[in-house]
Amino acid sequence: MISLIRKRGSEIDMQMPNLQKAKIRNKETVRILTDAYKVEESLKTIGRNLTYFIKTYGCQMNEHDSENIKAILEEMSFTEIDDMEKADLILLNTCAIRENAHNKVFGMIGRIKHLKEEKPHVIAGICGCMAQEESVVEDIKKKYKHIDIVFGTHNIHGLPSLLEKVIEEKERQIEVYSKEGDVIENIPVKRDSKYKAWINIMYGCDKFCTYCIVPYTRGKQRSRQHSFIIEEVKDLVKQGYKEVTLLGQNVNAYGKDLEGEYRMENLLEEVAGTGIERVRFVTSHPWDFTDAMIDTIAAHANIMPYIHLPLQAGSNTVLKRMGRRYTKEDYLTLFHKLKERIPNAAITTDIIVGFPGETKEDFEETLEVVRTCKFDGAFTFLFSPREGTPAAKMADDIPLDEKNQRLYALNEYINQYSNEANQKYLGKVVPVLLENVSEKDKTMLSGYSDTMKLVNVKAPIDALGEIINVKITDVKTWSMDGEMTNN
């Protein structure tokens, strides 16, 4: 059991998060550090008999983050656990892009709590975006004395120093650089699957949509060397993984940062051929997608025909505020394109609702744009100011009740959209990869199609893993139940 007593005054803070230092580009060098990452011998054995748990919010990169978190401690012989109420170790790693995930952590940092007026040698951290805000790690600082360490998206690999201090020398740890950044290699991964994985293509973004705290908390737009990214591809085809997806805020710009003309099509063409049997790619911005990434998805059976293209807002006024950089005609140019040239394209979209000065033909816009696309499915949200961006500081007097409704009617479009997409599978045979056993139906398993659409199927146990044909016999809303076929 951990001792964490504190010693008087105790209270170390490394480095706190700035806003101001985190919106600037310097366009410096972006340095590839191969080395950063190191578990001193006399760490490795500092988990030894303990326990960790940790809780992942928001997006895929999060949860490739909470990966290398997870390898990372059991480096120093923590093991994991399902039971934050049994765990020496909590850690939640936070998301910052909406408000109602705030409200989640700082319930859950009042679990903790209680949790620690029991259990005092239990240690407790906050990692992730929310770690990057300025007013956040403030109002840990005063108000949350029982959180023992605090972290953010810079400096992962730095955990095994940072807990080595709360362990040992009983001091608080906080540090958060707010910085460019830079892209560490290297850092181990404890994949949550043994048959698709999570791999970064890129960190942070340049965009700066006025509504957007990413590229705060991310830093700067920096890509990977291909040469890393295909080495990672290769060694997972060798353990026999099935699927990839490529990570990025804006996946589409990858390489724009690098030097020589290496962009996304060139990496998704070198992945394409490294025989992996599915590739994927999230999330895309509609302003980077070129019509050489289109030929090249096109053009390769092992790229899915799956892609999450966020729209935002139908109408030019607001998506002009909100910084997207495109317009309503050149969002529709593009779906119609990827439609035209990917066959059997599903295409599925974000939109926020109630933008500051949002007006009803505004928004009458966005369904008329919702209406043409009828896309497979969406993630709507009724917008939500993150303190320190543009659009936090506009005037914003849509009242609730309003903005509700417009949600309401926008989520009956999507509902209708989606019942609609799936329809047009009833009776046909899709190729599954089997993932999980079913939560609905023990006795079935569930998977994606290569369209994404979730799958329910009566298997074996032992075709976990596999991607088999599956015949569709019953279409819901948001999922699709099917049988094994041999066609």
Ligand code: SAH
Second form
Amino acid sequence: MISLIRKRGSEIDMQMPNLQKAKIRNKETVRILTDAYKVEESLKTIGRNLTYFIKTYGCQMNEHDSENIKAILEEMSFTEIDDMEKADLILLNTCAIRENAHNKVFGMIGRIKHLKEEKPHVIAGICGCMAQEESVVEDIKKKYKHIDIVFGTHNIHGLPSLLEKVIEEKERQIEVYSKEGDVIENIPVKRDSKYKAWINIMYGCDKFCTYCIVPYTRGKQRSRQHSFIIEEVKDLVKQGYKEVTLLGQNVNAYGKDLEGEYRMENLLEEVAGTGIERVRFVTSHPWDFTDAMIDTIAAHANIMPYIHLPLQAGSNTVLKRMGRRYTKEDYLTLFHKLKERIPNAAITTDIIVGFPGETKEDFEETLEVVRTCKFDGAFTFLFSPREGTPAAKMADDIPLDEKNQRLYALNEYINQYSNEANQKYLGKVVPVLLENVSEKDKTMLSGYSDTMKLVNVKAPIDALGEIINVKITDVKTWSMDGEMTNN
Ligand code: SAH
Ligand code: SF4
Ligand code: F3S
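For comparison with the form predicted alone, provide the form predicted together with the named molecule.
Once more the chain from above appears, this time first in line as the rest of the complex follows.
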């Protein structure tokens, strides 16, 4: 077994992130690299007899990155375990979207410090979006010397050589690029599910909403070539997968950064044509949602009638300060069009409360939109200033108490409408992809309906991975119960 005791003090910092640099976008074509990921023969056994634990804090893209990281580690012979205390390698795949995500990670970094006092051989690493933040990396460099590796969202494929340096040369590795990013193909993946799969269709974001850190941590918008995406879907179909979710911060803008006219509606059409039973996509920015896309969704039974359409705010002045590029009226027009052309569609949203300068009247307008749309569900957040973004510099004079009251009032409506939307399913039959055994009752399986409702049903274990018809018998706040039916 390799000795992991490191030479203290011999650390090299190869790259530091820089928020100003991360902001730069140019017109240069993005490189598509099919051979950037490689594990040298000598590294393929480096993790033999070593275990790893990875904790994921962020969005679906962050989760999918963890699936890539797991596969890379397993190509180096590391073995996954779910108990951090017993792991030889601990990785925190972080999220920078709001302050509380930061706090959770720093809490965990503290726990790891204690752990390493007892087990100094443990290697600890930070990756993901927080690793792209200058101030976080500065802090880790100066105050958290027990963190051995920091790598960013642009160099996941470089993990083998970083680990080699930490293990063999006993040197601390900090490597984060502030570049706009390439598209790296052929990174392996160890999927969490055997039935449904995440597929990146694009990376990064160019929208620069004024509150949001993502365009800085993930680089410029880079769509993958559709041929690679379709190959991935076909391969999943062959492996027996039932569902794919096409991932991007702004999937509707797919293809706009590529040459040619191939857009999201073409991709949806082609993915649906592979015969995969279910196609989903997140997240849709209202700005790029075209009629052609709506028609394509409506025309294909295997494109699920579920749309996550973030509103963020219902007041035009706030939307303008957020840099969202649509008005309340634009949003409502799109919302009604979707409901009209895809009548059974469930629509969910994201809303930020307490954006700098949000008046009581502005907030009331958000409530008004919520009362009109009666969303199937919503993620609601208090505005969290992110260093380096324009909104962090805006005067924010709403007392925290007031913000919390607004969030509470909003959530009351959200819960009410979510419940009302669910009640409509009582007695109805919905298709459910069974994916899990219930923890509480082993005779119950659970999964999601076409419209993304969590459904529990009594079913034999060998029905796992099947899409079955379920008659809804009971509706609860966050889930539904039902029974198998042949109708
Ligand atoms: N790309 C998606 C959103 C990704 S981030 C879109 O544009 O719709 C997920 C959600 O986090 C956002 O929709 C927003 O509601 C919330 N969010 C992002 N930055 C935030 C911040 N600084 N404070 C509070 N919420 C934020
Ligand atoms: Fe952030 Fe806006 Fe991009 Fe969504 S579209 S990731 S909110 S900048
Ligand atoms: Fe968080 Fe990064 Fe996703 S900031 S929400 S993990 S893109």
